[in-house]
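The chain below stands alone and is given in structure tokens; this is the form predicted on its own.
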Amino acid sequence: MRLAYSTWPEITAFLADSKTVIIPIGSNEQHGPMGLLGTDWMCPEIIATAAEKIAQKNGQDMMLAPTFNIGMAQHHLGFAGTISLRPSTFMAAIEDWVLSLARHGFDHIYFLNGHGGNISTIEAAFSQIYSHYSYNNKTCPLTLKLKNWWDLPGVITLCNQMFPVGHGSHATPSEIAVTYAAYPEQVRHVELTPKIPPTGPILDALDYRARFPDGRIGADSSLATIELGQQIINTAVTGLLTDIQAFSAEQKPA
């Protein structure tokens, strides 16, 4: 069940049986000469949407919130098209999303993330939300979870098998393959030089552009194919369905 394509009475009826909602979250940033700017929000959205469809076919409804598609990507601002939120803005927006959903009864809120640069800020936002209760000597009624799609069961093992050399850490063939599988009309064929770019630290935008001229970090994006992307999606969907079932069953101690 997709929240944005539902009416408020339908959401109310859903909440009578389940209090879990999934929020795909990512970033709109450069992914080298071959990767789409939306790669980091598309990957979790693609996986979550596929999982929701399977759950629906099996008579097990899942609630899928709209995708949070702008993240913390200041280090990519040296490349055209990147849009970034400052960490403080990002944290405030996450808190507002969570509190809005919580007001209506959702108490298990699962963020499926697609951008490594979001991780520390999302975790800080969770701590900020929990602190409102801790400082008032109250138990927070919310259970919040952050899961990177590549950390779903079986995914990283599969990606390492597919790409033993040239997987890298940004504009990776695995993430680009996922978007190609979902949007085959967006496949790019680009001559990459060098085939495998350098790796190194991530600092500010100008430093990043100087270290990684075409945007890639250690990744041979040309290894991405539609077929490999579909295999990754299938594995991630299975892992997500299992993880959501366990997350929904979590209970706070009495």
Given for the second form:
6 protein chains.
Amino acid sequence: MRLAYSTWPEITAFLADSKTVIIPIGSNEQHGPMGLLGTDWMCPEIIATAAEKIAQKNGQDMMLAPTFNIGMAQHHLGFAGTISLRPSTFMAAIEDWVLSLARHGFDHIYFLNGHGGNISTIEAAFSQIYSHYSYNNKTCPLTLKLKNWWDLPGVITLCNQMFPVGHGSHATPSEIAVTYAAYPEQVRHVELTPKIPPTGPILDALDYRARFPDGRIGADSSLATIELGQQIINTAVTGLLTDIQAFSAEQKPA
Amino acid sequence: MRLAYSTWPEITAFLADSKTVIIPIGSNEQHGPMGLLGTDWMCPEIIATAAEKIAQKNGQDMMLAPTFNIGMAQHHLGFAGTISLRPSTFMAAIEDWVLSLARHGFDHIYFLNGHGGNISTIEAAFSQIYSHYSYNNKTCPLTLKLKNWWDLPGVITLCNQMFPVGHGSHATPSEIAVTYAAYPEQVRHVELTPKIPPTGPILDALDYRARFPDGRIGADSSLATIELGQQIINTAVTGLLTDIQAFSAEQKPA
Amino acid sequence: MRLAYSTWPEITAFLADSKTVIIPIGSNEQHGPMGLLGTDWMCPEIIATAAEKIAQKNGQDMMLAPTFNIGMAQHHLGFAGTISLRPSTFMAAIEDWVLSLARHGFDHIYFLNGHGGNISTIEAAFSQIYSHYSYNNKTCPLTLKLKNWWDLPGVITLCNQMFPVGHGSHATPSEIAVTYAAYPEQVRHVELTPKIPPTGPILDALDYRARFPDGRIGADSSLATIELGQQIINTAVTGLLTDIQAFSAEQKPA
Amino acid sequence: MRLAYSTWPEITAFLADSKTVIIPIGSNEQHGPMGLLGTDWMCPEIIATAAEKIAQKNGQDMMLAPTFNIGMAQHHLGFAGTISLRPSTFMAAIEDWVLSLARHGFDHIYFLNGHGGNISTIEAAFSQIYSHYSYNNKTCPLTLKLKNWWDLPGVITLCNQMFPVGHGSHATPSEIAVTYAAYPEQVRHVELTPKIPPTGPILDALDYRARFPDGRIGADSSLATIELGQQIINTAVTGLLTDIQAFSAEQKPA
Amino acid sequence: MRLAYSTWPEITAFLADSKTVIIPIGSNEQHGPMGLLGTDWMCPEIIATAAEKIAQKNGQDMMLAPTFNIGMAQHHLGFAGTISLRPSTFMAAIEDWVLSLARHGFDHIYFLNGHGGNISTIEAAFSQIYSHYSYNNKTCPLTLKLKNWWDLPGVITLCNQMFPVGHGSHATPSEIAVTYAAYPEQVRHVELTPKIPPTGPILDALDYRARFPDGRIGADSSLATIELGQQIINTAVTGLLTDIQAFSAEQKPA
Amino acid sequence: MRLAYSTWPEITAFLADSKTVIIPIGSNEQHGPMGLLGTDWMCPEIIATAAEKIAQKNGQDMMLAPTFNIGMAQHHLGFAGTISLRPSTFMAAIEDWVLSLARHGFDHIYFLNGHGGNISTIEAAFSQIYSHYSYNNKTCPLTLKLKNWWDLPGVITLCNQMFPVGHGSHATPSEIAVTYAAYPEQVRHVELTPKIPPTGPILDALDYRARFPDGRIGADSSLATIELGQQIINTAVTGLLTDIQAFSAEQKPA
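And the form predicted in complex with another copy of the chain, for comparison with the form predicted on its own?
Everything in the complex follows now, all chains and molecules, and the chain you saw is the first one.
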């Protein structure tokens, strides 16, 4: 069940059975000469949407929130098209999403993340949310979880098999393949020089651009294909369905 | 040109010709028993996406940013599925979007809005952004504009003709028709009681729910049809293309 | 009853009968070569103070808070004497005023506004205040209202009759007339060139000054007279007394 | 010269001669059964306005900003009519006032304060303002000063002579006398029990009310008279004129 | 009992007998050519640690929190090694410390301060903390107190006797003597020119450096000796033990 | 060279040779029945202080800032003595430390961390700091680094050898051993039941206490000894000296 494509009485009905909700979360940032700016929010959206369809077919409905499409990408601001939230803004927004959903009774909130640069801030936001309860000695109904799509069962192993050389860490062939599979009309063919760009630390935007002139970090994006992307999606979907089932079953101690 | 579906070199190329960008902005909130929770961000997205296709075909490309899908909807939090940002968070997020896009050279930023409850906060955010320049006696390169899709040339006149009775102001047949036209598989058939619900002031969430028990304000959502929705979209698209052209031509005095 | 000119036991006594309080709110900003910097906070103060005297005489006391004299006027900062709050500060201050008054039992809080540039931020502040209740599923005792003095019954019609040409939108003859009527010793006689200045959009401070060199927007301030000002005050006072009575009677649904 | 009662070209003209501006700042809070809620903002306003008239007559004009009428009075919130800003809001507002005035060229900004509870927060706000320069190694043009009216030359000595017993520290006969002198129609006659109330520490609002049941701290407000108030005003005005002259002459080292 | 050198069950046991906790608080900032950057946090730490040992020996245990070592020192940022918090950050941090300790049951929280520049912000932070209770009509369990170590009984008198000339107000021989007594290996011998530097107002960092070229204000730091420092410590320790006993006995009215 | 135990001219002299500074950072939080509340800030302080001595002896001085002793520990607030900063406060404080040190010319800032719960917020703070440069297209002079002491070369391997069973993740024998080695008088002997407590996820404070009743996570703290602690310190010190040398040599691309 996709929240945005539902009416409120339908959400109320869903809540009678389940309190779990999945939020695809990513970033809109440069992904080199071949990757779409939306790659990092598209990947979790693609995977979660496909999983939701299967769940629905299986009669085990899951709730999919709208996609949180802008994250923390300050280091990519040297490349046109990147849109970033400051960490402080990002934290406030995550808190508001969580408190809104909690208001309706959702108490298991699962962020399926598509951007490594989001991780720290999302975790800090979780702590900020928990703090309200912890300082005030109050019982917190919430179980919050962050999962990167590449950490879903089976995914990283598959990617490493597919791309033993040149997977890298930004504008990777795996993430680009996922978007190509979902949007075949968006496949780019670009001559990459060098095939495999350097790696290095991530600091501010101008430093990033100087280290990584076309935006890629250690990744040969040209290895991405629609077919490989579809295989990754399939594995991720299976992993997500399993992971959500386990997550939904988690209970806080009395 | 859709920003999220582009690569950064493509955005750089676009910027050589135009500094205008359109951001569809809305809200995810209850729209009564027949309207989708995503109605308010879908409407501007639907209209802007359709306009972008025509512009592209006409060789007058326009840049379409990803959709800003969560706005200020505190008054709808009494209905399941509503997700809201506090005004302070919303303002910070708008500022970060604007400053990111300005970083790349966009200086005409046009928010196509789908939610009346967003207007005040977006306007306040504009003033917050301008303040940095105004307090510090600095030249501001930005021209920011907020336009509600129903205020595009011709749209409200058309809606009033279509729905002389029961248009109302929330969960209106016009906005629901637009989403039905774009997502025909999402059409709902629900018996509404009363056909035309009451109107009244908007305060906090519990007050809202007490005044407007099924979420609608003065609107007979059941008047929405796919066909009427398509007509509205057509008119809005034409209006948007005109409005953007005029907006792009606006220049600040030297 | 004027709050600042009362003792706390007198306020306590008042609260036994009424929970309504009026806050004149405005801005301190340039009003062209003829208008006082305080025009926008003086106008609501003048009208509310006059209304309070009549109410008192009629035995229908109304509570008048001190004047909130600095608002959001970033766009006027290019002209000497303008004092502005950033929207974020303005919102926090409005919230603190409201929560202070609510602490004592006032639950109908009416802002009589004198500055168009305040509207968005005041409305956003109301939403911020309501949010505390809406996210937390709590009953909110407050009814907050913003009313511009020129929107009081009868006022704008009168002004349009008085000034069919050259009323404009900033440093208008109507607002200046109101201050001249209240402070006759402050009447200025200045040659205005052009009589009727241009109109246009409002962005940042330097842009504003470039578009509107003497600060006025479309307004021939020289049409203001003490006599016309007194007529406007009279009409506004009557309108305010009526509006407050209706506002005090508003009840939230159980 | 009173800023709010001037036009912007008049302020521009003033700035050719002087960069000093005085801001009367106080609080709106309970002052016991005899004192007006506005006492703390009225006192500096009364003194500064009287000084401004003399200065003008003497041809040594001084610039008087509008009164900052709401300060930090959280501890008085247990008594009806008190309006307080949180320290964080108060600091932001002071910063915005200062930055607005600095924008126009005022570089000597003098806060004439009427409320002891404001002192810490105003001083903290000054440090916050200076911080922008200090962290960034920038030359700061501003000289900020806080002066309590009772610390003006001669004032506290006079008050101690007038009220050797029962002056106390809140709702003092001296501050009430100043308001009675300025607003003779506001004189209250109330039986105070006990004549001299207890003293003690100031913590939160409920604690304050429990310690000081009628709001006064150690003060016999009934000693206030119009005549004594006028004497205090006279002394304070002389002190202020002297102090401002010295302040305006202060220069930062090159 | 030193909190950081205890286990949580030991703190729990302590709380059965006492709810008082002492926080040494200071600053890390330049103290001229002879004083250590840590002087202002070392002094209260040295005194409190010595007092704690005596209390323990006497069977009257007192709880000593870790040292809050960075305060508000924006004006010293022109000298290498100074680390400062902005007032807004400082206030938030004090609030978090207090709310954490309050969470465990501590309700008498005593800040032993070593830096004059901290006073305003700490007091403002106290008001911010109390505000939560005051706006919401809630009983506040907390009694917060700020005490500068030089204001402990007997201390300032002793310092004035020791240093009748050249005590000054920054990098004073008394504070430096305290650190020399505690860290004899840190004694510096430096030729100071002039022996007694100027005094003056404190504004921003560059202004400070221009007025006080070696960082001292009116203080002949070279008068500091280990022996004098030990005497000051002894007096301060006795004063602190007395003061804490009185503070612990303070009760809020019912 | 220890910053707090230096004078400002000594820091200025140091800066002629090196721009690197090390900040020990940790937390003050429960560490089970045997571990000190200060464990997490003591460990990096102990290691860094020992390394600094060696560096000094070797003529390769390194700059050691004061210890940042309170971090993000909201989940431990259910146990007495824990003091935590909210993530938002923690970020602001880290920013102020960094900007203060950067003001003096330090451009390589190395946080030696002792608390896993700090990592996300410190990383988010780095991004917040970088953001100022990245949004504004400015060159950032800073290289910021976070290193957990257990991630120093050789340390975790050693700990795993020492404690093949029962190392766990909170109140670990390794961290407790480090503090026992440094403070032998603080060794606790407590019967732990069970020897090895459960592991699990970390959410809010009450949840934490319910899952981990004595505060430990998977750790048999009783394995800690002074001797093992000293071995860990030795290894960590060597690792730190190596790591700092490499870090100091890192250069940003031109």
